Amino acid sequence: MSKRFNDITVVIPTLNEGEAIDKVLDELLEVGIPKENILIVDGGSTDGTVEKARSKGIRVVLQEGKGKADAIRTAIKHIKTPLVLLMDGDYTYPAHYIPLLYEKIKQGYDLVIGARLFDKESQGMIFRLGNKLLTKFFNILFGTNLKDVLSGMYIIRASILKRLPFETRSFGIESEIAAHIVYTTNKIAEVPIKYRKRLGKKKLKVWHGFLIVREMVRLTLRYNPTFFIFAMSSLLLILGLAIGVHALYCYLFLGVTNYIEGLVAIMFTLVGFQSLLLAILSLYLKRMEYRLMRMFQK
């Protein structure tokens, strides 16, 4: 048997993926991943997922905690290889892309993401649009130019994964991994992969997108606190404009002159506007820092 993938552990977080897990594991074995290098972290499946995996001789551990982030945290305790490949167990990610991800990370990257290529069959319009907007939002916050920051298939160095703070939960874990690497080494790359329609019940809901946005904003407090502080302060601009509109309405239509309200509106507007400019400046400074990191790493 080829020893090509002996330095990778493939981690598959599962929760009731009985409909797809057989096909996922068969594809991994066909690619050449050794059985002993496949680890399923199960979050309490009741549909036979665990039994099907174990019947193929695949190692299964029970997840500690709840959600995908805790699944990865559990997996770390069982990983002994220098590389880790994460993928979902719902058949959406073809295993034949693993060699491409593997060759890419061998070029010196710390994280290689399988950037999904969607079609109408594999993903609905709302979710395709949501993924694009979330990735764009991440790029703005962290000065990156990624195509798919939330992909569930990626290969990462185990040493980095073990140092991850794990401040996010569930579906926001991919954005934390990317933010951590962008901030520490900035050695991140993408490989386009075709995304398939999942087998089984979909777990990701529209409202999860808003939770991911919240987690991305929280991550800026850790990795770019200057931007976070100024961005929050810039909200005074909205408050100042609202107070100003109210003061103007009272003056024009009610004949009431409120100097204090007008003064507060001007102060809030000026502080908010200045904070907005400083927030934008902090983003450009962070991008300059990333470019300098790349120069020194060459």
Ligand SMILES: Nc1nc2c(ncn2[C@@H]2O[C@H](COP(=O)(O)OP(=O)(O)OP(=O)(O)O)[C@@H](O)[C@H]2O)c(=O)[nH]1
Contents of the next structure:
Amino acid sequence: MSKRFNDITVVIPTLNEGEAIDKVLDELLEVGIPKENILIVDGGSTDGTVEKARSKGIRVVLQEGKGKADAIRTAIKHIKTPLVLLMDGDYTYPAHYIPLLYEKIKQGYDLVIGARLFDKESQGMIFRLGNKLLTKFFNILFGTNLKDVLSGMYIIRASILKRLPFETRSFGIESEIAAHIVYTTNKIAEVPIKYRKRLGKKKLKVWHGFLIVREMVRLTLRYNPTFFIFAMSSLLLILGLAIGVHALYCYLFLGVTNYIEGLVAIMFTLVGFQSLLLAILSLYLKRMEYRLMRMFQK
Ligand SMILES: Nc1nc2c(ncn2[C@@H]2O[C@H](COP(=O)(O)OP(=O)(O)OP(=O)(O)O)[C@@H](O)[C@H]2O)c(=O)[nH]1
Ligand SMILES: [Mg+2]
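Right, the form predicted alone is done; let's see the coordinates for the form predicted in complex with this ligand.
Below: every chain and molecule of the assembly, starting with the one above.
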């Protein structure tokens, strides 16, 4: 048998994927993933998912806590290989892309994301648009240029997964992984993959999108606070200048002197300007932290 995938564990979080799990596992075995390197982390399925997987001789563990993030955290305790591939148990991610992702991570990346190419059949319009917008939002917050930060199929180094703070709940876990790597080693690559229509019932609801936005904002506070100081101070500065221009216009052209307005304008402008300097300072601190981290990692 191929020794090729002996250093990787394929982790599949499942919650009632009875319709899909057989096909997902067959496909993995066809690609050459050794049986003992597949791990299912189940969230309490009641539709025979666990039984079906076990009857194929696949290792199944029951997750601690709740949601997909806790399932991944549970998986860590059972992983002995240096690489981990995550994928959904809903037959959306074709296993034959695994060798491509695998080759890519061997080039020295820490995270290789299977970036989904959506079409009309595989995902409804709202979910396609939602995925695009969320990835855009992430790119703005973290200065990245990713195509699909929320993909459920990715290879990551186990050592990094073990160091992850796991502060995100449920479906935001992919953005936490990406944010963590952007601010530690920044070795992320993407490989385009086809995406299929899922079998069985979807767990992700539209409102999860808003939760993911909230998690991304929290991640920014943790990993990229400069962005916040920068945004707030720019807002103050713009507001201060606008009020100032208005006060000046009233004074020069209408002959109205508004002291309060003038005072507010001066205060906003000064505070905004000073915070902007602070933002620049924190940017330099962040850069220093990044350089030091790279030095220690060498
Ligand atoms: N262990 C565990 N797995 C879960 C839980 N919730 C969802 N999953 C699994 O996580 C994977 C992702 O969930 P999906 O419903 O496919 O959500 P999605 O992939 O974001 O969206 P679609 O595939 O487009 O429906 C699937 O394999 C689910 O079975 C959970 O609470 N615990
Ligand atoms: Mg899915």
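Numbering follows the first chain given and starts at 1. Everything quoted here is computed from the prediction, not taken from an experiment. Rigid core (definition): largest C-alpha set, two forms, superposition within 1.5 Å.
Each of T220 and A247 is carried by its own rigid part as the chain changes shape between these two forms. Of the two rigid parts of this chain, the smaller turns against the larger by 47 degrees between these two forms, per C-alpha superposition. Superposed on the rigid core, the forms differ at V264: its CA is offset by 5.8 Å between these two forms.
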